[in-house]
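One chain follows as structure tokens, the form predicted on its own.
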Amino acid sequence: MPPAVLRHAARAAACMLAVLSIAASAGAQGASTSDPRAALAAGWKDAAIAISNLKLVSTAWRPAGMSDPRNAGNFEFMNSDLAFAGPYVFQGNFNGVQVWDASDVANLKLKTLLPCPGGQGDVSVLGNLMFMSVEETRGRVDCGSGGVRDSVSAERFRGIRIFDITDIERPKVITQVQTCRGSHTHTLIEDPKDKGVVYVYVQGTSIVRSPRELADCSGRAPEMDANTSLFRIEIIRVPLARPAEARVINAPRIFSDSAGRIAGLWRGGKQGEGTQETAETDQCHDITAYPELGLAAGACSGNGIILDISDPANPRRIAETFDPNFAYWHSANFSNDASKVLFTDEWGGGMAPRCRASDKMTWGANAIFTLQGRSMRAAGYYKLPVAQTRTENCVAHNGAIIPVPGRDIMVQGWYQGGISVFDFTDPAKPFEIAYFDRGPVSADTLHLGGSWSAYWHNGRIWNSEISRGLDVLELTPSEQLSANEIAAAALVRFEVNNPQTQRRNVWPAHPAVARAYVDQLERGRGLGAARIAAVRAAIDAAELRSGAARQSAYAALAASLKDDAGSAGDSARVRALADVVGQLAAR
């Protein structure tokens, strides 16, 4: 065996031992059966609800044309992912796109209904352009219904549709870029050196189409065809001033090993007794880009990988990991400082009940890794802590970071397990803060439903519910999350927010941010009680002043906090607080 292969095997073995050790600890406590979510009454629009530390603001039910009234779980009408631009929420559906006007979050209004079947229907938005993933063989060039009769046809479309949404109520197709495996999901990455260009990373996971339908496509194994359409992603370059010229410009072999073998990562199968039957790494399901840091995390069927995307047209793999508890690496999120990366396992493909009391707490869960350079180290797991029934499809799915300063908090959809908000600041000890869950669509039969994705955007949580519609929720204060922390998170705002494109959270100089750090120091006993009270009083007093007097008060507090840091129980957080107070002094 070549030395490079031996080194890779040794790293994989060491990783597996570490992961299994952490998994043994994480799996010691099973899912709760006494939680209010464990036995909710079933129903489509009338299911029972369990909610904790959240407030349901509104629900917009699926409109006619995006649902099947005879079968709430009809696969061809499932709601999928969300994107945000200005006052609008773009909700994908396997049958097209819905655009909601969220100017009044308590009264969401349907702005646009765009039937355009073909699945998966995930959308992203940039300026006056909307991008849509199409993967299924029924997708048509004309967005028509009825599918495509012939196995090879010029009528078929699979890839990325690009629409002009200048008139939001009447999207117009600009161009459609065909790809060999279609587009299950996609990732938008703006060129850091040319703001006139955006790249679309296409994650195709379906069958490879015939070369008679699209030239140069090949579904053969790499041993038979070095140009196989497997073991790669496709990259589309879109000149924003001329989007009709969008085209595939690269298909990088991001799974290659040091010897140049394109099938260089996990080849599929089990690692031994008690491990998962893990898929071969010949595709990526999701690639979450963090352009401001030049990084991306790929959840790629059998492996989690880290890419250097500083040159987005030519991504390079710089790290990879494996987890014997994972069946299918599905999606990823970075912590805000990218010191951690969290991967999800879609055990059962999202269509099976994988949160039952008998299911392992490390299967169908999140795996949390610390990240340093080219090294990922297994640190912990988080799985929905409550048991679900046999008629509820449930497994880890799409979520996003909630920008609470000083903490790593995430909101996540778990299909019919609902929404879970959890803290993973200590990756070895993640814990739940809040939840929202409906009962199953049916008490007798498993119908697809639940939270496809739950995202934080501009102060609220938005939930794309597969069979029901779109929910808007707000966090409420609790023992584990204060009103100040929620207020600080709401200060981070973005005009545009797309799935799989992670934005760096930066907090303005604001008293809510300082008070959030003080609350954390009190909760964690990072400063003494008397000092906590004095700091709070000093912030309140400074805010009652104005001009130079306010600046002087904040400057004095910042200086005293820097002195505290040396002896504080949580010196890092005290220094962070001092920095914020210093910024307030400079306002």
Second form
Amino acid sequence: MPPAVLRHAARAAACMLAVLSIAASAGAQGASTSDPRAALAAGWKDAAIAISNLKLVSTAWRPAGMSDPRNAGNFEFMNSDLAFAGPYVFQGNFNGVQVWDASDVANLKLKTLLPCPGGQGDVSVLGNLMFMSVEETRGRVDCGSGGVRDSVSAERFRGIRIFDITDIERPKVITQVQTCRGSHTHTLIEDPKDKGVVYVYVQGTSIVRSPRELADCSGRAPEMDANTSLFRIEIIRVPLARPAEARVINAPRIFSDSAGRIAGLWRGGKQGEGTQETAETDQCHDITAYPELGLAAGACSGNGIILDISDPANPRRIAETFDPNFAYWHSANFSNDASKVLFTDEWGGGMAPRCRASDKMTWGANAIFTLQGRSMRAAGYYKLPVAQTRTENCVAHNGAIIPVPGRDIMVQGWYQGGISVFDFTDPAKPFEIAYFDRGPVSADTLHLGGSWSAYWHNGRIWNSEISRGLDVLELTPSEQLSANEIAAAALVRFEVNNPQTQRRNVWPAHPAVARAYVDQLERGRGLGAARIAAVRAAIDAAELRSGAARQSAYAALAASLKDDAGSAGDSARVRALADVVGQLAAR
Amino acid sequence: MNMSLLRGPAASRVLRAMVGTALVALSASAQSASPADVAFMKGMIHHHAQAIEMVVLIADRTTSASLRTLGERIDISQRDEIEMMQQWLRARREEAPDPLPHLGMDMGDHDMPMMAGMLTKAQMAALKDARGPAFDRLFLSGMIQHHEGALTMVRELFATTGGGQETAIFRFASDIDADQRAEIARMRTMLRALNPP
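Rather than the form predicted on its own that you just supplied, could I have the structure of the form predicted in complex with the partner chain?
The next block holds the full complex; its first chain is the one shown before.
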């Protein structure tokens, strides 16, 4: 070993010690090494599994054409993000798109295999349209393989492909909208004032192409070129009746400061000694829109930002935050009432083992903020609580809210850390409820794999596994999540679900919702035990009746619960229960 | 997933781990490397090596803490990337340059190839002779020139037939572009602070 390398190794060791001593002095509890997930046997399709408070319903393995049988970790065939429409699950891949028929969740059937390379292949669906992100220089306008040899070529495609999926088995390209930086991810936002239009926010994160290939593209620094293609997102307007006319209509400078400098947010680097090296804010990795509230949360490399999207063609930044523990702001989720926003930090880019026992619990984690108007306040962190091996790429990645009434619960993918279901109702004290994890793809080599995204959709959890396939899971009742709460979550259903377009969860008038609140009041001691038992009995009795007798039973219970609220330990939850019971009376 | 994250000291260790594994495995089964990619990686090894040669000079020539911090970051990230690029080349059965053991030596007829932005012998000599604020200024302006050369090399890679088509190279080059551009911006700010208007 040359002396230079020895010196470097010594410095790396010193850095590691410094990190450990900071963690120890802050009293930070490290990831558990005694958890069953910490030392699972390795394997591609035969890895050992650890599962808690979940049931694995089925796994649809990656089909031929979306997998390299000689190399499970081949970059060019990684599975990516999911979208849902009707009975179908759309699963992106760096080599194209797979459409699964999930009519029988125990046995998913491959409906469509669409080879179309270019990465990342993130997909969204709306009506008879499918949208797909393409970022790499090997992407071709004809979806062919083999890349594009010429450095400037009319054959190259980087941007958003729009398909007609009227015939789901034979998607047809309608149009392809080229962008300077390609599309790493994208977000669909319907126009609140015009049902005939949808906007696509395009998040490009990689190299800017030549202006000779696409006019006006510039990868120069903002100080050198005020028209740089960096420091912006692109917005495509799609007229739904004439989607072939889709085109870029705006490229807003959402990182500008009050002086009008387009590079107005974090310029990259460390905030101070011992802090994380944070990327420069010249891109958004992901934007999660919440159109019903006119808001979007942007995870934008060096900052987390909130956008006013009430006019989706012209988003305006209304708030921003920074976290010295973050390397790269990657994705975001709102709580259902948008009083909280959770950002993920993809430290190491998703290709590195960042859940080892030696890694800080505040690095590569979720940071949870409270959100009030334009004010975001840091409240807490959540990181996969278990240590993973050095051959498992592991860090915070994509997830979604599980619609349990009265609580903030999320399911999230952690690459080879598996999936974790956690409660962040108290943003300062998030805790885990359930998990699913496979052992590493390989015990001695890091092959890319694991959960790209894990989403709740219509009563189940769908896990896009990078190197394995698509898993379907169901929650099972546990101390921290009752059968009634799971049943209430399953009542919220959407025909179409693009997870980066967050929908407000609204629960129908159903006794499971009332029973879920009662279970929560019991668990949290928010109402006396005797009263809990009486309320449960009253709901059971009302359900045994019908018509006017049931209505009056529920009306009486609602009235008595309103009386309880003032003196209850958790009066807000008792009031929420009274409202649900009132809705049951009005059914 | 984003490789432009693989930046900074800690991040570059990741890159090494990653490229030592998944990407190498990829090559064992898949395509042979394009000549443009191979030339880019070989050239970038020499380019990175000069950054390390410059950083070595910091120790007894500056009193600036922020310059030392910058130097440490550059040193670690460039060493790690050199190792990663060597592994990438070896996995493709290409010769992997190894300039680090020879840093600072007079190589006679075997001088490092001059890649875009690299400092000339005269510039390196001036840097060695400078001390204090004069050194800080020369170091920053030199490293800005050096990093701009990396941006040029990335631009040339994508301007070359067959260049940057492999997912791994596409992402690595995108990473260098984002990383070095941000570092140039920070160094310009440091330089302005040294040269008040």
